[in-house]
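The chain below stands alone and is given in structure tokens; this is the form predicted on its own.
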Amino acid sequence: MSEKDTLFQHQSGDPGSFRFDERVVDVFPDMIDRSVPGYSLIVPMIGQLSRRFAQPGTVVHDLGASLGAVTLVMRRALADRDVRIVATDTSPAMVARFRELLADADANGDPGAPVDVVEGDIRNTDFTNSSLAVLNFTLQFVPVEERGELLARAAAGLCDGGALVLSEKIRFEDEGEQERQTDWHHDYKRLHGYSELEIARKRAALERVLLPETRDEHERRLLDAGFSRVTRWFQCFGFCSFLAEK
């Protein structure tokens, strides 16, 4: 069971000291729900998603999979399904977890489809024979300039009648949008019970780490790198998703 998030009622936010480390794997789970509005609705309707678009025979990716919650709802969608699920994260903490995670789910039964857990980029994958692949608040910690490139692979990898899915914490170009989606966001957490401390010390820690871009920006990456139609499926404040077909 994930410990409750106190990181930054102890530790001071430097800007750019954020880290998938073992401090964040113990209150990772209650740090994303109390910090991403919606999140508890998109991992779930991504395992929806992932029953229309995983082709049997194929590849299903999950890039930035952290401690799994997406590889795990759609384990279960595909369990009738004749597809592999690859989930690859660089954080060694997240890794090692999410294999404990997985081996409790095994030796309680919980049927779904195999999946590999892989210790690795993500730039680094081959999305051969793939007909799914999700981002979901991953590509925003790769580096800008990357982006496009490794989107551009995922879809020449991905078969006819593939997706990706892109979830994204995003920016406005209006500046007074931008700040009433702030002031509602941080309304969000003090809710969830953080102190203007812990929400002023994560942002500054997430400075230079986390790099949003705006809802066009990814709309139109998404359609250069090969996709034919991008769907906005999901926004609450400045957390979006989207869908791109192939």
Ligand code: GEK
Contents of the next structure:
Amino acid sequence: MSEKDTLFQHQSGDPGSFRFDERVVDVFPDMIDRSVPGYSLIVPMIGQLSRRFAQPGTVVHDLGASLGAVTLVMRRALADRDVRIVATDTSPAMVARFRELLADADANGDPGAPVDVVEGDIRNTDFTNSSLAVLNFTLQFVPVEERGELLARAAAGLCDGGALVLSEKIRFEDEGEQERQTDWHHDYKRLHGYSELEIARKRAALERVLLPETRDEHERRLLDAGFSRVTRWFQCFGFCSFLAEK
Ligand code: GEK
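Having looked at the form predicted on its own, could you now put up the form predicted together with the named molecule?
So here's everything in the complex, that chain up top.
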């Protein structure tokens, strides 16, 4: 069971200080659910989409898997598909906890596709013979200037008919819209029990760590990377998910 996220009740939000360490791991499912509007819908929907794109004999990537929420739904959705899921995360604390959760799922006899959990940087991922790659709120933590190359390598490694799911926090070109959407997001966090202080501290801690770009920047980059069609299939306030088809 995930603990309740009270991290920023006790921890000061030094600008740029946010890290995916043990303290975040302990509260992560609660933190992401109460912070990202739509997360609890996006995850199962990726499971649904995976059935359309994952092809037998290929690899499916979960990039920046954290505790494996997406991997666990895809594992179930693709149990009969002869695919291998490779779930990669750079945080040792996330990877260790995810391996425990996966062992629990195995011990409970949950059926599913085989999963390799890799502790590593997604900028080094080998995309050969893949049919689906998922970046569920991960690219936003990769330096902006390195995003194009990563997506181009993913596109090149995907087989015909393959796809990439990209979920991101976005920013808005128009200042007024940015302000309104931010207010509505903060209303969501208040409604889910975060105080003004917690919201302000977390926001400061994520400065220069989470780097949002506009919808246009994402769509253009995906097309430049070699995808032929990009569909924004989900948006709630500044939280978007795109499906890029090869
Ligand atoms: C979910 N997808 O629950 N290489 C590998 N992992 C990275 C990198 C990198 N370069 N940069 C950041 N990460 C998950 C949620 S969380 C989103 C993803 C959030 C990892 C980082 O360690 C963290 O676990 C994850 O990306 C981002 O569907 O916390 O907003």
